[in-house]
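Quick heads-up: it's one chain on its own, the form predicted on its own, in structure tokens.
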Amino acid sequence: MLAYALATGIVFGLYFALVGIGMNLVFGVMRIVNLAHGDFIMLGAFSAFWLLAVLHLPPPAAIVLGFVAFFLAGLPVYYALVPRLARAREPEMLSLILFFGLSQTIEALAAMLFGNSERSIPGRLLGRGPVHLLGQTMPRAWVYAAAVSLAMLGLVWLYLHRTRLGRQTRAIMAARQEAVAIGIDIHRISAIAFGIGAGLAAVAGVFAPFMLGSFTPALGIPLDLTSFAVIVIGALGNPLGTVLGGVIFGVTLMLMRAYLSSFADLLPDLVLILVLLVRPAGLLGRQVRRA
């Protein structure tokens, strides 16, 4: 049982890290804490349903949709909402509301639009038989979802570290105010990260089917406390970090399944709490502060 309870971990804290790498990276550039991350995640979920349960697409076109569509929408609502809390007196605290109610109305016309009974998509649609990794017998669906989030993991690590733009991306989120003094486009950067954040959040909504198992328009807030709890865990403002906290996220969640079922809902509030006390700068906090 332990043995199990630390690959499946394994495989679902990879899974974790890409839940909220999209938030965390938004949070890196913006200084907002996204609370619709987890709505994005929902949506992704249905146009997951959509296309590989209705439309019978092939797994990889679903991905690829879903980023590009995601990403293209992210852009819009950036540039609707995010210019305009950076000249509020008290933009955290103003983002927070407005993110707050940005979910609930995205909960609402989801609700509307798609009803509140609970769907599935069948575990087939990613490969038919189980799968044996790290000395476990596993689904199929679990490592293909944690396979394709490793990958994801590794091209935000790419872009941030080989890219102009990623570049870019670092340098306003080592130092704002000097990177607006040599010259960054400050919006545009913001925007293709909050863009990246939603199509990030979207893959990850394809394969909450598989790994969470089934979904209502409630999805959301679950996720973004899953979210939160991950990217405290490894540094808030520090994507990378993210991999660190699902990780730990994931073999805690699995142990906790494994031996303290009863109380494995409980463990995004009770890492919360325990890590704001003990160490609210996340694992690798003080790497962050000296980037």
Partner chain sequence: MWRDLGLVVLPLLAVLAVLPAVYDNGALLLNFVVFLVLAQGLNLTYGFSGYLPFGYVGFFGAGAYGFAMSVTLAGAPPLLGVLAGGGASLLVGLLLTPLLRLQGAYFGLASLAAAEALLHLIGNPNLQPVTGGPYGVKLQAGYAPLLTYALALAILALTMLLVAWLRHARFGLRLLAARDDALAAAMAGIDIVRGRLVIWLASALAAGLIGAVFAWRTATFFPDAVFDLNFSIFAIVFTLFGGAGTLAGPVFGVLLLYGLYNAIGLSAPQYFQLAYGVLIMLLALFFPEGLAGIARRIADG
Contents of the next structure:
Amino acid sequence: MLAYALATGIVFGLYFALVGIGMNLVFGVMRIVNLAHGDFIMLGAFSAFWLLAVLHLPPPAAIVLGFVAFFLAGLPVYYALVPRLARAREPEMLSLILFFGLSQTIEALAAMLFGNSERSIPGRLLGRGPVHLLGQTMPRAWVYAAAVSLAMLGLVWLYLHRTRLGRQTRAIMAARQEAVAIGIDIHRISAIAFGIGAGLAAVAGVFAPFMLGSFTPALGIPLDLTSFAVIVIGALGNPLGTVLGGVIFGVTLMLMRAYLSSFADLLPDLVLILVLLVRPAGLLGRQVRRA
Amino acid sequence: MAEGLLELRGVAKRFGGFQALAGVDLAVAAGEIVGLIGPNGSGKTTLINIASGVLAADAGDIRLAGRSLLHLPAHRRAALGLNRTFQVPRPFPTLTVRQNLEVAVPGAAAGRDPAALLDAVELAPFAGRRAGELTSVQQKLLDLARALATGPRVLLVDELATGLTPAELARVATRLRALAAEGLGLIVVEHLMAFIDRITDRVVVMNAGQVLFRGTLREAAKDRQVVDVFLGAPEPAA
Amino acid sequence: MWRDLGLVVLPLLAVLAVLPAVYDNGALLLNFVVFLVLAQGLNLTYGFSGYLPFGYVGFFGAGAYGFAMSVTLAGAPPLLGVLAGGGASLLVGLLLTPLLRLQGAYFGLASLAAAEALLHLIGNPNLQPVTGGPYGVKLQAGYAPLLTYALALAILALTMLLVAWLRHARFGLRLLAARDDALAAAMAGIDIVRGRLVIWLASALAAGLIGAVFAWRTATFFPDAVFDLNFSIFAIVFTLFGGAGTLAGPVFGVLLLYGLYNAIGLSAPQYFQLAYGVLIMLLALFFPEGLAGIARRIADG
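Hand over the structure of the form predicted in complex with its partner chain; the form predicted on its own is what we had up.
Let's see the whole complex now, leading with the same chain.
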């Protein structure tokens, strides 16, 4: 049971890293906690439902389509909301409120369009038969999700470290003022980062039905808390810390399910609170407390 | 050195790999004005931040009238009579100018009357305005008035003179000298040497987190090391 | 202060006190008072100390369960149960005080997580003998519509008095100063930690007491019902809409928005969620100070 919990914990951990990384990228670049992130994932899950279960597209096509569509949709959302915030007196608080409003709006629209009933997608759409991995047997969909998550995390790393735009993105994350001073177009880079964040949420959403079971429009807020917990464990503003956070979160969740299953629901909340209080900068991070 | 009202002993602070302060001693007596000068990055503001409780010291002690403040939070230090102004002024922007002074908690030595303070820094006409609407010079003066409203025994003044007109400078200098005459101890961080010259009794010159020189400004101006630090070391003769 | 009492608190309480005589939907009237208390309670902490607790509903739920458990397990009389509800929310507030060390977004999300954790704990099947678990609570505290309504009005009066007092007392001004700039406030000699703690506990107490009264009146409820995130959302929207830190703002917020909510009907909650979501965004983008900010702009010309 322990080995199974550890193996599935790592598999789920990689997926949770994918769930959190978009929120972390946006936070790192814009210093905004995007509370609509969970709703982007929820919309990704509905897209997967239509693309996979209704239109019967192959999964890779659904992933690419989801990423591109959400990336493109993310750009105007950025330009409509964020630049105006930067001029406000309390940008951090207002952004929290603003994206909370966006989250509520998306959830309501989803409920009106898709209804509130629970939906699910059969796991066989990602391939039949169990898979043997890390000495354990687990559903093929889980391994599929973990592999795609790993690939996406790798692509994020490549983007940040091997492309011109990515290097400018990291410059903004490290020192915003200096980045402006050397002529980096903050809004362009931030808009792209926001789009990538939305695209990554879409990919996470495609796998949400397989990893989280059924889904409804109300999935957004719980996913926000999970994402926030994952990235806080790793380090806010450090996208690669998210991988560490995801795996720790995944393994802990699976251990809880194995040994303390009735309290497993409490986990994301408690982890979030404890990490914030004990090590608020995350395992790899910087200062977040008040002076 | 005479027994100080405020005494900093062996204060050290490191930011990551950067030694901002490497064991600094500094004291000010009641009624005395000490000028704290040195190039940018020499640790002057860090020292003020540590004394006032904004930053924690890695080592050393801070004593006010013999009592250690080291483990007290900033508001307790203010209550005991140690206060400061900020290099970039920090008024409460949504409060009115008058309210900015009214919120100050009078410390052990009784606080000063807000109305009189507003008069003293010539902000009385703006008493009903939101402090965020003031010019930055006015905000600096408000900062000073707010620090005085807590009734400090020692005041740390961080670059007050920058941006002031000569007339304003003269009035602020008179004001600070009057405060010293009332028994207040002042440590004044300043780049403007004319201002330092006008108000201080002695200066402490810092460089790279250490005290380089103690004495009068005139002596400092003749000190080879001090001159090197301020003007850059001269080129070796060819 | 007297102007605040005469123009806002007394007229509101007077109207609310006579309404049951002319309007027979007592449950709806109670809900209005519940939201008035929640909006003003949230106003205490957000308006005066800048902390926006998305998990504010946690105090409401704690109050409801404090009432339910003291009545069912300890056989307490309902009036004592209301105090127990307030006590429960105070206890939760005390437990959560370490959260006050966190900055804006961290605090908001941590408080939300705390409320969710409390819901999962109380609704846990293992705790069924104590809390009723997921099957909720059935109370026999006695149906007392007038008494519960009067109690709710009393809690509202106390909460609004506190807000009115803070708006004029030096303590409130010092909280606002700390909200503007915590470091400068410390240098002004203000004990920020104590001030924030006091306001946080007062805010928790208001929600807990009204949660207890709500539980008494409702008698039968599931954990989801009293930990419904919508209580937080409504309180936030009403407060922001009216203007945080003001006394009349949240009142207008509740009367206008909750009134509209009920006038149009409850058949399709997502329409209101949509309207509120859009409203929150518009407020954040264009009117961060709410109706009060608009009024001030007009007054200033």
